[in-house]
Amino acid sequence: MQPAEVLDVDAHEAHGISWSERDELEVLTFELSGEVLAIEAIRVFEILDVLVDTIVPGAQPLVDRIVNFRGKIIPVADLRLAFGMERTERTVDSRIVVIELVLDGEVTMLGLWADRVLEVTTFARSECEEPPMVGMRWKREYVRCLARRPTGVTIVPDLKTIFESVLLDKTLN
């Protein structure tokens, strides 16, 4: 994925989410905490067995762990914080999903603990909507929208968000 692509994305976020002309959003879905996530697909750039990981002291919680990639060390953060959920131990089917995403201004190359990647699939407009202003557990800033699937709600996050409060040294809780 070339930087330029990551950048085309990002200049649409200010109008949320980037529909296809055809009103679709192509996402890779994947499980936390018996939670199911989304995020664009063009934002994926691999994805990766159980690394060996490093606790880094003094970290955010939400990132407080780094990996050796391809001979560039990259954070890992676990979305389970940023959604209130408690940490697990990882599994067989654990993976981290390794992302691009423009933080400050910058292409930023970041992992994603999953729990199980389940699939890339295919949104339609109509069948997503903003989060409701009450009635969700999780953060309402911290979620892009809400996609209503066959087997229930999947979230999409809103990444830059997210990762712009652990810029600004905000407390996740």
The other form holds:
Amino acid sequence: MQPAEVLDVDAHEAHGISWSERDELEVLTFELSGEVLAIEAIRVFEILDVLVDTIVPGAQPLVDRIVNFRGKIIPVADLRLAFGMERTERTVDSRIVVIELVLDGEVTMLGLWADRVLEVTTFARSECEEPPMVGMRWKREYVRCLARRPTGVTIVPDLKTIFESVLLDKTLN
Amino acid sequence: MSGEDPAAAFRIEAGELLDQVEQGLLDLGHSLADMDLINAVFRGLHTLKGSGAMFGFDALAAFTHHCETAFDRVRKGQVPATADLVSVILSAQDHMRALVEGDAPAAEGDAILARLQLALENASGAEIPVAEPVSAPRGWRLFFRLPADAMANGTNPLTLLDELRELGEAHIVARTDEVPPLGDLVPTECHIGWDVTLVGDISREDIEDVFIFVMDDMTFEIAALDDAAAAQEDSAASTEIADTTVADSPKTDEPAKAAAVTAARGGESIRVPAERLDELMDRVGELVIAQSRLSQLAHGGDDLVLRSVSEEIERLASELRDTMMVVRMVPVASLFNRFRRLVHDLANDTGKQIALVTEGESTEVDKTVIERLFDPLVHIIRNSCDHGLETAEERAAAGKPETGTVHLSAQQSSGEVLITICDDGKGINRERVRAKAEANGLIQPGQVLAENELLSLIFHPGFSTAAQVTNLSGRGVGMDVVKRTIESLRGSIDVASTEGEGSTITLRIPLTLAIIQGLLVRVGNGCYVIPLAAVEECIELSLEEDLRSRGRSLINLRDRLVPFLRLREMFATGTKPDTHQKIVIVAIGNERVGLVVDQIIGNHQTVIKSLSAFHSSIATFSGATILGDGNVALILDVGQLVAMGQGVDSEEKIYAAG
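Switch from the form predicted on its own to the form predicted in complex with its partner chain and give that structure.
Following is the full complex, with the preceding chain placed first.
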């Protein structure tokens, strides 16, 4: 699935937190251990059927797998680990969502595990709110906002913060 | 003309011309009487002047004109070529380069012209070196054919024939065998060749002078005419050629012509941006992966047609990959040639007599590697010339030839290129290295060091033994940069030195940065690649031996204790060891370490991919590669593993000692 066919968000907004003029955000939603997560659809490059991954011994758990994506070697992250959840077995519905992020000023391509990819949809700004100060299982700074949807609450993770903290940790090591 | 900036095109052309002129001048410095070289330099300067004026580089054209005039006089034998003159023209050639770039101070040009004038005057006083006394033959028999577009490019064959007639008694017969049928004839193209018999006391150079500006593209055969054959051939030629329909006459000169054409085509090349090649390489990599999936599919079913197509594609894909791998290779000659000027200048600056001998210029290396080798080699050659070689007096006193030699050679050996820089100077003074290292606190006073350990101290940052800092070397920033650059190329560097006899520095560089020849091994469930260049041997580690060696990680290999690392434990695979584990012995320089793996799968040649920012700091791996089935295998960084192994080694030695 090529993002360009699905989306009409301006390319220049790709790297900011970008509500459209109508205060909307196009997202791709996917499931991870029963939770629904959403990422800005403009960042999505491709959705892959599960490939065989390779473990990188010594890497940080969040990014300890790599796959061959069209001749490029990209890390695959299991966001469960960033939110303190356990890894699970892969199923026939498992996919890798390949996204592009700007980390420390460099365009980085990486994959995200998804138990199931749901849909491309639009969030209205009014549906979304800041994560609450209390009552969250997850690190607050890793969540950009929560969206109230008819089906339940969807988490919009702050990918930039999550992965830059991994890079920072690496530098400290 | 295309929309591209013609001035930019000229700059590229001028750069190449100047390189040719420079090489010609440097050669000329060694054999001052060589007319071929003088002509080559003259032609280069002439073309530069012509195109310079055409593209509006008037200052360049005017300046070059003076040099060309000077060389014209040399060419005509009015003034001999002297070392002085060559050196002035060399500096003039630098000034031309600056003029091409458009940032040349005018005063410098004038100064060079003044020196040129002086050199010419001095030279005219000198004796003209006697041209080699070739007894001029009684005459020449020659054949020439101009390229088809010669007339369009402004060459008039009639003028050339007239010039030949001026040389002596000429008998000219046209060969019309290549003139196409009237329907295909393009009137502006030149299809006629000429057989010329020149009788008289004429030198070969005089004849070649006639063709000086068209020589490169034309077909030209020349043979001396001996008196007996002269008359006979003359009549034979006229009868034979008069009948232009003689069937075998075109055939006889076909091979010679074909050879001439290939010779001219040999140097033809296209400039392609490197990133396009990289892209192509990626595509080929992807193709190979897709192909291997296809072949799995084909072998799974019974469809014979599909299988034969798949095998065909497999062959094509592997050929394509092989071709792709050589596309990026260029001979090291282009690199080596750049050092001739460096050595020439170093000889001038130091007042030493230095000869640079190069060998193995045709060895091919990846272009990126060549570019990145330049700086380290400059440092090493400077060091050799500045610290290594002695002055002529010192050398004479030591009973050596007065001219010091720096030997630069390249040689290919199984996936690696060995570049050796060898000088016959005074060698590395071990006492001074030791004293300096002790003074800098790199080693303890009196510390026992092996020969190679002591010598490798010169690669330590901030290390320089030159008592005086010269403008050439001695700032102590050279050798550590060299070492780092070579290591970043996945290469290694060795020093050997005999006091009083000279030093040899050997660089081992992989042929290419993009491709690795590796040993594919399995550890647990994962595949890993060990660069084959570092692999020394593979031995078996039996289960008993493995258990027996639990407490220590050293094996006895031909009476040497070699430390080993259990990759399964290092990578925490959580799997049970195979019953027949293997130890792959890898080495960097003289350091060895064994890597325990579960299985050796085999050789694997592949494209190296870099790891993402998340993994670039993991020292154990230098990159990754894509296997035939599309899966990823990590490439082990042997240098790091050897260092780790040595760490284990010393810990255990301490443990053993305690």
